[in-house]
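Form predicted on its own, single chain, as structure tokens, below.
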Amino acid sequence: MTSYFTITFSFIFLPLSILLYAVAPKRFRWAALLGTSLLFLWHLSRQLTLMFLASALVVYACGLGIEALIARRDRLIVEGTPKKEARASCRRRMRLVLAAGIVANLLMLFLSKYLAFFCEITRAVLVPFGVDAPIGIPPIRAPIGISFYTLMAISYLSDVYRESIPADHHLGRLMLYLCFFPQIMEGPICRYGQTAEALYAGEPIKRGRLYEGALRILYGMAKKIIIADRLNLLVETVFDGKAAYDGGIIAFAAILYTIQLYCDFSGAMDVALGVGRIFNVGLPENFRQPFFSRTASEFWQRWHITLGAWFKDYVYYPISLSKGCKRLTSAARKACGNRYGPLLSGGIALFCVWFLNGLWHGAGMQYLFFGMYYFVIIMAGGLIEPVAQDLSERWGIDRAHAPYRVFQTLRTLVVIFVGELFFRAKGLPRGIELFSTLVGSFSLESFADGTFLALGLDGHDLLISAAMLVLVLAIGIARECGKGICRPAASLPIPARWSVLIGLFLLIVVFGAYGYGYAPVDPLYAQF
């Protein structure tokens, strides 16, 4: 059981988890969920589950410590201590406890995921100075999902510090919030206030929610197994192979990888949200038709939404609203005017967001480049936007008109495909090599003579992938228009409801990419 898409998970673990939850008394259903979540985590990461337990205990203790200091501050005020003095006396200790909890979690993440990478960078920096000492680091396997529950742990402590939520005195409920099994591998990154109470409530499983959850799970599995796993054959051949390809093939592979990543990741989110729906836990949506975006900034408001929201609330705003940035904004307004002045301080916060975003995705220079790529694109967009608006008004261009919107969408798709090319490359040098070939040796000759069909996908594979993509696109358009698919399907007559479920299941069985010729593909985002 290495993912949500294995037979073990689909036909053994998940049904047994639902059954155990259903038969348990209401007051113990949270314990059933916690037990199955810890079992799932243990099966994924074995003894490294201990790292999660250590993290949960640190977060629990620090949350209670912050709450105790808040109570002490309030007690001092009631006893007559001036508010400013009482707050100042407790704020420093609260910050120390918060910092201790955050540092402890980040240290575990760093040691398991980034230590070897930074040691390699340190060695490369020292070589020009005549120091060439290999730094031996024992291989450490990062627990699956550590990046996700680390951010959730930090958000919990930060929200307790901000007094947005009270500290949880129930260790089991806090642990369940951090390791609920549908979200432990790839998210979504939830806030404590979004799911903790629902996880603990133990609401009974109802037919309507069970159907809606099952339908969403099957839809996610279809995207993953029919499209993403099938496209992996060509993507691996081009990106991981040693052979030279022309620019047309590289562009084609970059487009297919973007589609693969979307279907893989959003498919996993469909499974997670479907399972959450069964247990009456409303996990937040993580995708909102990202390929309809008209700017790179909008794309990241629609793609991996919970990660972007996390960086916005816990990195961007604290930096941009800090005293130093506010002073810088005031100075920049005087020097550059109200239009461009705020972009300077906002740019500092944006740089931090995208540096950390790139680093969060992986320990590699290609990921840091990926973050800086979007930082430059989004900053450039902010600088150019006022000029583009002025020119549009001067030339009488209606920016809300369909042709201009189509142009914006196509332009944004190019930005996305290029970014994913570097993201998928095996290292930054390989990414630069592929991009150079794409730009310098672009050719469609491989498509004209049919040699692209020898890269892992034949006409049958492409036809199946294209047909399924049409279905995904149609559902995406319906969602963009505010129309879901699960609840309307659940309101159909019983024969029609079962026909939809059985039809989707048969679609996966008949057209899924598995068996001879297809290697199992682990969820792509689980490694980040």
Second form
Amino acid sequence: MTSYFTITFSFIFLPLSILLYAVAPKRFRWAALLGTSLLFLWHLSRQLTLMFLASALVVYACGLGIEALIARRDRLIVEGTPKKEARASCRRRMRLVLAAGIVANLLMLFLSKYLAFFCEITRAVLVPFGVDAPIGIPPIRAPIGISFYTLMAISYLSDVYRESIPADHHLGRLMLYLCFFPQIMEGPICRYGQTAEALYAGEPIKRGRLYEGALRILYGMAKKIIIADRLNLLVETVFDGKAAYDGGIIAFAAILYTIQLYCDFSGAMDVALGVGRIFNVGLPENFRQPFFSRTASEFWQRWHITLGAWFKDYVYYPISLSKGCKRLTSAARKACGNRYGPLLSGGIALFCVWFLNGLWHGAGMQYLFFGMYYFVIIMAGGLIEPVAQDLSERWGIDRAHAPYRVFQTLRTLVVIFVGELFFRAKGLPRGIELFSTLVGSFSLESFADGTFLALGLDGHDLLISAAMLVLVLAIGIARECGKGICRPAASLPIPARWSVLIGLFLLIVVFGAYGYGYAPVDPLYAQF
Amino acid sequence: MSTEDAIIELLEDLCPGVDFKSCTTLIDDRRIDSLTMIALVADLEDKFEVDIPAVEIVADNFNSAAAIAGMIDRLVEEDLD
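Now the other one: the form predicted in complex with its partner chain, given that the block above is the form predicted on its own.
Below, the chain from earlier opens the complete complex, with every other chain and molecule after it.
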């Protein structure tokens, strides 16, 4: 069992987890979920599970520490200490406890994921000064999901500090919030207030929810096994192979990789949300038809939504609304007006967000480049927007009109495909090489002479992928119009209900990219 | 002038052309983007002499002029306590 898309997970681990949960008395169902979650973590990370346990204990203790200081402040106020004085006397200590919790978690993340990368950078910086000492560190493995549960731990501590949630006195509930097994590998990045209570509540398994969850899980599996794993064949050939390809093939591979990543990651989210639904835990949606976006900024509000929201709440606004940035905004607005004035502090906060976003995705220059790429594009969008508005008014272009919206969507798709090309490339130099070829020797010859069919995907594979993509697109359009799929299906007459479920299952069995000629592909976002 | 009217005036200065009296989806429909939010928070803090912490920057508090007014009244009251 290396992912949610294995037979062991789907046919053994998940059914047994549901069974254990269903037979456990209500007050111990949370323990059944925690037990299965820790077992899942242990199976994937072995002794590194101890790192998770250490992290959970630190978060638990710091949460209680912050709450004790809040209680002390309130007591001082009740006893007659002036409010400002009481607040000031506790705030410094609260900040210290919060910082200790965040630093401890980030340190574990840094040591296991980024230390080697930073040693490499340090060495590269020192070489021009005549220092070429190899900085050797033993390879350190990271427990699965560390990037995800670290962000959840930080959000929990920050929310306790901000007093938007109380600290959890129940260690088991807090641990379950951090490591619930369907979300530990790839998210979504939940907030404590969104899931902790439902995880602990131990609601019974109901037939309707079981059906809806199973349907969502199968839909996610179909996206991953029929489309993503199939497209991987061509993507791997072009991105990782030694052969030279023309620009047309590289553009094709970049588009297919974007589709692969979407189907892989959103498929895993469908599985996570489906499992959550079975246990009556409403995990937050992580995708909202991202390819319908009209700007890069909108794309990031529709793609990996919980990561974007996390950065907005815990990095962007705390920086842009800090005292220093507020002073900067005020001065800049006097000089440049309301539209351009906030750009300076907004830009500083946005830079931090995208630097961290790039780094979060991986320890590599291509990921930092990926972050900076979106920083530049979103900043440029902010600068150009007032000019674009003026020009479209002057030239009589209706920006709400369909042709303009289509133009915006196509433009955004190009931005996304280029970004994903650098993201997928094995290192920044390879990304630059691929992009240079794409631009410098763009040709459609490989499509005219059929060479593109010899890169791992034949016509049959492309046809199956395209047909499944049409289904995904149709479901996406329905969702965009506010129509769900799983709930209406659950209210169909029983024969129709079972036909949908069995039909989807057979679709995966018949058209899935597994077995001879295909290699199993680990979930792409689990490595982040 | 009520808190809500004063807020509508501030919003109209920042984003002309939006019907702030009736709109209840300012954040959900992205009428207020993150840059406008930075300017709006600065204006609200100056006008009403309150600190608006980052934790208050949520859609529920900014989706309408009335919601913003509710948040401001609450923060002012908490400050006076």
